[in-house]
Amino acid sequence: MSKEGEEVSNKQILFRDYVTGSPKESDMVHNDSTIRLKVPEGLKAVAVKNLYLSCDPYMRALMTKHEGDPSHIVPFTPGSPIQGFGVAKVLDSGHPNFKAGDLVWGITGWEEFSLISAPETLFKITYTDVPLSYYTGLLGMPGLTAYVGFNEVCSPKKGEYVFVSAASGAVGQLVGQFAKLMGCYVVGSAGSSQKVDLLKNKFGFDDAFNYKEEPDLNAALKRYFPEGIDIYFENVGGSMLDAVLLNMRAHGRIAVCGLISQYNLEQPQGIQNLFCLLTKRIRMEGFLVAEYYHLYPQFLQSTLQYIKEGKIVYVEDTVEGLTNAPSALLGLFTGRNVGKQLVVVAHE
C-alpha cells in the first residue's frame, strides 16, 4: 500500500458513450490513471482494492440515455468509469462501519482501486470459508435475486410446475436448485447442449431443453409441461414469454427478473398472448432485487447452510484482468459464459 497522500497508478474501463443497438468492446475504454489510496479528511467514503468484477444483464440498460423515461435506472456516466457489482478489499476508511482489511461486496467501478464515496450501500464480507467470488453471484447480487424472486414474488408450493428460461446463467441456475430444495418440479431452457447437460447433471433440474433446437417453443413447452406451468422465472422475454403464456396454468405466476432478448433491440417485440393473464387470472410481477436487501441476512444464512451440507452447487465463468472484462461483459448477450461470468481484477 502507498504511503499517505502518494498517488499509485490505476486501471481502468471507461464508458465511452451511450448505445443504441448491440454495444461493442470499443464502447468501453481502456484507461491509465492515477488515484490516492488516503481517503480525504472528513470524508466518509472507503478506498478498496478490487478483487473481482461482476458481468450482469442489467448493465447493458445502463448504457442507453432513457429520454423521458422516469424508470428507476440511472444510466452510466460518459467518460467516467463502468459501475457494478464487484467484491474489494478496504484500503482506507472514513466510514465508522468499516476498516482497512475488511472484505467488501457491492457497487463499485471497473478499476484496480476505487474510492467509493456511499460505502453504506456496501455489504461487509465476515464470512470466509468459500471462494470470495461467490458474493460476485451465488452469495451476492444474483443469489439473493433468485431467492427473492423465487420465494417472495413466486409464492411456490411445494409439488408446482415451475420453468426457468436462462436456467444455466447467475440467477437461474440458483432458482432451478432452490425449486428442487422447495419438492417441486424444474425445467430449464439453455442455449447449448453444454449448458443443458448442467442443468440436468450438476444442478438437478428434473428436465431441460435448448431452445435453439426448438422451431416451435409452444410445442416443446407443452412436451415439458403437458400438464402447464404453475411458476415461470423471466429471464429472456420475447418469444419464450409468449410460448409460456400460453402453457401458463390458471393462477399461475411469473417473476420478471430480466428480458435479455430484448435489451440489444432498438424495437423490442411485442407479446401477443397477454389475454392469457386474464382467462388463467396469471399475476406477472417485475421486481428489484435492491427493494429485497433487508432480506439479505436471512437469505445468507440459509445459503450458507445449503452450501456446508451440499445442497446447493454453483458453476462460474471466470476470466483473468481487468482488461478482458468488457469482452467477458458482451459474451453475455451471445451466450458465451456458462455460469456465473466474473472477472478477476487481482488475488487478495
The other form holds:
Number of protein chains: 2
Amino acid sequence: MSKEGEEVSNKQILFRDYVTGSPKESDMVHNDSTIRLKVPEGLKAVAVKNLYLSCDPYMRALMTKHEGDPSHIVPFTPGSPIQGFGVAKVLDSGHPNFKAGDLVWGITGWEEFSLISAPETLFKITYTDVPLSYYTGLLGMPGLTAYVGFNEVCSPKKGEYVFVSAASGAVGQLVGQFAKLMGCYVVGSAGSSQKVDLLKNKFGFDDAFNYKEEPDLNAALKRYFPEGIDIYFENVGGSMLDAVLLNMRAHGRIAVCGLISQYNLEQPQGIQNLFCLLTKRIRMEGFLVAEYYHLYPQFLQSTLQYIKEGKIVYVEDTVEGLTNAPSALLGLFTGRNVGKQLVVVAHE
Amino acid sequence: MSKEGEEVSNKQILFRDYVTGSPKESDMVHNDSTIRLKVPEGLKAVAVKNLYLSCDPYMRALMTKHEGDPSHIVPFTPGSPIQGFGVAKVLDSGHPNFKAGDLVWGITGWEEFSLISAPETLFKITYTDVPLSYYTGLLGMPGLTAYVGFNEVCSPKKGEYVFVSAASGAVGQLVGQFAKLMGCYVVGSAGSSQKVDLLKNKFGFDDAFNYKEEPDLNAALKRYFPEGIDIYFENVGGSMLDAVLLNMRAHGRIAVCGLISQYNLEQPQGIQNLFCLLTKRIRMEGFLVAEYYHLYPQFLQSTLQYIKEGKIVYVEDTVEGLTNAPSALLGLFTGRNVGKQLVVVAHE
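Form predicted on its own done; form predicted in complex with a further copy of the same chain now:
Every chain and every other molecule in the complex is listed next, the one we just looked at coming first.
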C-alpha cells in the first residue's frame, strides 16, 4: 500500500436535494466513487469499512431545510452521501483513541468506506458476544433512546399504565420491554396483525392492537385502558396523539420521541385536545437522545445483562446490500419494516 | 333572632343549563330567594355574607358537561347558584375553625348570602391592611396560580426570556412581575393599547404588544424575542400557542395555565407545531392551582412583603352589584375587563 493508501472503488448513496412531502427513491442517488483507505498525515480522522447501516425515522427531518430554525439539526448536504448511524470497522486511524481493527458505532456515510473526520463522536464496540448489528438498534442509538425516554423522561412507577405507539419498531419494542421490567401494564399499537402478534407473543406486551383496524382510536384506547393511561411513549403523532390525550390520567406523562405520521405531510395535522394537558395536569416533553449519551455506559451494562438473562429480545428487519438502503429507509414511513430496519453493507 | 335565625331576602344568580359555544347572559338567571342566617344545629357549616365575587375564565369550563372525562372538574348544577371564588364575612358558624366576624376567601355562591357546608376549603383572612378585594385576585386563587405556575412549573432562571399572554389579566400581570423580580426579560401580549400601556408603564414588563394588531404572530414574536423564548406562560392557546412553539428556545418550558381563546369554541383549533416539542426538547405542562394550596402561606408571606415594598402592584376591574356579575363574567371572553375582574356584592 502506498503512503496515500490503496485507492478502491466506493459505492455511495448521495442525497439529491431537499424534499417536501414524501421522499422518493430518486431523492437518493447511487454513485460510483473511489476512496483512499489511509488517513492523510496530520488528520485526526479514521478510515472505516461500513458493515451495517441504520434506517431511522429522524433521517426524514434531515431531508428538509428548516429555514430560520436555529435549534434544528443540520440537514443533509445535497450531493454528499446520506449520513446516518452505522456499525463500522476501522481500517486506518490518525486519532489516538482508535486503531485499525477497532469496531465502532456512530454517524457514518451511506457508502462502502468512509473517512470520518471527527471520530470523537464514535462509540468503540467492546462487547462482541452479541450480533454486531445490535449496535444499530438494541445496543445503539434506538436502544439508548428507549432507555432514557422511558426511564428519564417518563418517570415511570411500578403498576402504571403505559401505552407505546409504533410499538414493534426499533425503539417501541424496547420501551415495552423496559416497561414490563419496571412492573408496568403495557399496551402497544402497530400497523399489522403480524406486528401485533410479535408485541403480544415475543415482546411480552400485556396487550396490543392494529391501529389500522380501529376506526375510532379513542374507543380503542378506552377498551385497552379502562382506567386511563399514565405514560404515553409517543412515536407517531397525529390522530393517535389526539386520542391518547383524551385517555390520559391525571398527572400523566407523554414523552415525545418521534412523530412519524407527520414527517411526510407538507402541513402537519392539528392537535385539538391539548386542553387535556390542563384538566389532567399532564407533562408532555420532547427529548433527543444525543443529550443523554453520558448514560450510554450504564444503559449498555444493564441491557447486556438483560440480554444474557433472556429478559430482553430484539427483532431486526435486515436488508442486504447498500443499493437497497433507499427503499429500506422509505419503508419506515409505510410501516413495511418489521422491527428494527437495518442494511448490511458488508459482513466484516 | 329566633333559633332558626332571621329570614332575609337573598338575591341569587342561578346557572340555567349546560352551554355549548359562547355562553350568554341569559344562561345565568336572576332569582329572589330567602335564607336563614343561622347554621342549623349540628351542621359544621358557616353562614356568610358575600362581599366580593371573582370572575375567572375557568368558570366557563364548568358551564359544559364533559361526558366520560373522570378527571374533569365537576360542572355547575343547573338551577343552583353559580359557584366561584369570593371574599365573605362569617355571620354564623357551626364549625370550630370559624366564628362570626371572620373574613374568609374561597368557593362561595353567586348570591348575597351563602350557607357553605364544607368550610374546610375556605382560607381565613388574617391580614387586612390591604384591600379586601385582593383576596379574589392578587392574594387569592389567581395570585397563587401566578406564583406556583411561574416558580414551580416554569423552573425559571435569572436572565431567561419570558413571554406571557393575556398579560394584563388577573394572573398575567403577576406572572410578569414575578418574572421581573426573578431577573428575567419579560414581554406580554394583550388585546388593547390601554392594556399594553399598563404592561409597560405600570407592571414593569420590558415590552408588550397588542396581539390584535399583529397579523403575523410568528413575526411579532421574532421581533420581541430575537433570541427566542425560554418560558411561555400560556393563558390563551390557539394560534398564539402555535406561533410561540416556533419561537421557543432549546429546553424551553410552557406552563399551561389556561386556554381562554378556546373555551367558547365548539371545536378547538388544531395546534400544528408540536414537532417543536421534539426538535427543541420543550417541556409543556398543565397545572391546577388547587394542587398547590399547601404553598399558600409562603406565597402570602412573600407577596405581602412585596406589596409593602411597592415591588408588586395590582390592577382590578370592579363592577358594582350582583346583578352585573353575569355580564362581568362574559366580558372576560371578549377582553372587556382591564385587570382582575371582580364584582362587589356588599361593602362589608
